[in-house]
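Given as structure tokens, the chain that follows is alone and in the form predicted alone.
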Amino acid sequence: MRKLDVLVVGGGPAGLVAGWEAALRAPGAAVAVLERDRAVGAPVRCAEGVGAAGIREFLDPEGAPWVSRRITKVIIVAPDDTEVVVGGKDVGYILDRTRFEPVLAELATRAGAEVLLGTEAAGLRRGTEGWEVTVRSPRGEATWLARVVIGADGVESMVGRWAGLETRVAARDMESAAQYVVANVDCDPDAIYIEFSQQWAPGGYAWVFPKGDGIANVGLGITALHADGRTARQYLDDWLAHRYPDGVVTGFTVGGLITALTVKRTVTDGVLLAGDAAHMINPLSGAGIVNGMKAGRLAGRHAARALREGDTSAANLQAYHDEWMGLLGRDHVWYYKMKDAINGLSDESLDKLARTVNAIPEEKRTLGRIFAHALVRNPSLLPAAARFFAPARREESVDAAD
């Protein structure tokens, strides 16, 4: 039986950073990251957008080969095609994840972690010395022993379930998403576009994230409870025909997007959940890449600490959960309320909101000012908006959705 100090399940941004951090913080520890696909970063299942400040906590994006595009503005599109431009010098970047995640894998490897491709966890059970993990790879099936397991296995996470943690998602907090890579797209290559519309993306929103001149990730997410029975891809086909009738589809992906709050328990004895596996996604924007990396960093750090202290109990690992909630988890409660408020607005109200916001000079537009100004000019929005203005008003901006 192979014995490990830390076994990370999932080789996405959260898992690779967790392995990187654990190996850095616990020199000489046996750390391994399992990735079931044959390559890290592929297939791409997101729009690849990240906020500038967040990504710089880990890597310098300027001139990096894993950056497809630098973004300097966000354009919010109303159902009647009214555009609201929210600009800034340093909004974010569109990544090329097929190049970005191999960089994270290299950093994890240099720190001392082993990254294993085409290898997956197929089961987890408590043993007398830690967690016994059933591992499947091209070489066959084996049982490994791990003192700490970090579950970074995405929205379909099984590690949490195997460990007895509640990770189920209510239907109202799960979006079905579809995305195309589209050529011949007429858009500002330095901006991301976000469109809220009950007609085109009920219970979610549509997006355009440019990857180059005339090429963009074009997608949308819908909530089944708000939809009319059509699939996300059918909604996307209709919206694409409306928005970019001459667009040429060169690739596509479909999947699920969690817009819930962080799970109530992200730890148990010898187990931590990180990233999408713990619902650590901005519930308003869907941003998950940098969130996952921040969670992975915390998970790796606390796993290493627990090993040094010789205490991998849930009580000791609870510090990880508490630190995450202080970092971003409690902010997500506010964003969740904002999401509910926006979903409660009709397309007519969204059109009115956009026209009102355009009265604010572009250089003064922030998220807080946009909603405060809209409330003053449109008292009819108060019932919906009160749900997220109940806490203290805030001036935070939402990271680019990924």
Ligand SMILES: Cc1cc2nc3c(=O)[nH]c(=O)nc-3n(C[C@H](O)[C@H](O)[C@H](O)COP(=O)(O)OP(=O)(O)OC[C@H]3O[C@@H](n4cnc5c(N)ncnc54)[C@H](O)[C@@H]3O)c2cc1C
The other form holds:
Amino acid sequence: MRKLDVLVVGGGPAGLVAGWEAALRAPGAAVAVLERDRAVGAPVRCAEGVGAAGIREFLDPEGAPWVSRRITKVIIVAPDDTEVVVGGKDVGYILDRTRFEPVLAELATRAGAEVLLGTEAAGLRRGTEGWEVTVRSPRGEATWLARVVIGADGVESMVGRWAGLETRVAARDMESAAQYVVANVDCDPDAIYIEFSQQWAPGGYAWVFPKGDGIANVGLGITALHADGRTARQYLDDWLAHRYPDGVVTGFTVGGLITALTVKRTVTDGVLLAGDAAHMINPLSGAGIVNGMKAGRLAGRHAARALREGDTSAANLQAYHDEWMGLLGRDHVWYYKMKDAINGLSDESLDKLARTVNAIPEEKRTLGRIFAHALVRNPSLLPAAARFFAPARREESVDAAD
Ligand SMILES: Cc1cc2nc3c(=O)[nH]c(=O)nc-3n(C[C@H](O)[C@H](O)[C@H](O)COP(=O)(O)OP(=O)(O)OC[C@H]3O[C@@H](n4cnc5c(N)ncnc54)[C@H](O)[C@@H]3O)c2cc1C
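Would you mind giving the form predicted in complex with this ligand, to go alongside the form predicted alone above?
Full complex below, order starting with the chain above.
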């Protein structure tokens, strides 16, 4: 039986950073990352947008080959096509995830972790010496023993369930997303476009994230409870025909987005969950790449600490959960309420909101101020907003939108 100190399930941003960090913090430990696909970073099921400050915590994006585009503006589009430009020189980047995740895998490998492709975890059982993990690969099936398992297995996570953690999602918090890569798109290549509209993307929003001149990720997410029985792809076809009738579709993907709060328990004995597997995505923006990386870093760090201390119990790993909640988990309560507030606005209210916000001079317009205006239309949220806007750093975190 192969024995590991840390076994990470899932080679997305959360898992690769978890493996990287665990190997860095526990030199000499046996750390492996399992990825069931035959490559990390592909297939891409993502619009690939990240906030500038968040990504810089890990890597320098300036001129990096894994960046498709630098973004300096967010343009929020109202249902009547009124555009609200939110400036800022340093908004973020559109990644090329087919190149980005390989860089993370290389960093994890250099730090001493093993990244195994085409290899999946197929089950988990608590044994006397740790977790017995059923591992399937082209070489066959085997049982491996792990002192700590990090579940970074994404939106369809099984690790949490296998370990007895509650990871079910309410239908209201599950978005179905569809996205095309579209050529011949007439948009500002330095801006991302976001459209909240009950008509085009009920219970979610539509986006245009440019990848190059005239090429963009064009997609939307919907919540089935708000939709009329049509699929996300059918909504997307309608929106594309409205917005870019001459667009040429060159790629297509679908995926799920969990816009819930962080699961109540992200740890149990010898197990930590990170990234989408623990519902750590921003419930308003749906941004989960940097969130997953931040969670992966914390998970790797706490796994290494627990091994050093010789105590991988749930009680000792709880510090990971607490640190995540202090970092972003508690802020997500506010974003979640904002999501509800926006979903409660009719298209007419959204049009009016856009016009009110456009009265604010462009240089003073921030995403935080726009949401503050939305709150005025939904006064029941004001106590939550008052708490959120009190410390100055909250405004910054709204601007970063990670
Ligand atoms: C359409 C769409 C657009 C999005 N756009 C954005 C965006 O613009 N910006 C942003 O920040 N976020 C975006 N997201 C969300 C973002 O993609 C995720 O939040 C992010 O990828 C989460 O990272 P992760 O590492 O937790 O999970 P994932 O990236 O999903 O990685 C999990 C990995 O685990 C592997 N895996 C699963 N089970 C097993 C197993 N049993 N054994 C081995 N491997 C396994 C999977 O193959 C996968 O590679 C979008 C999502 C969708 C669906």
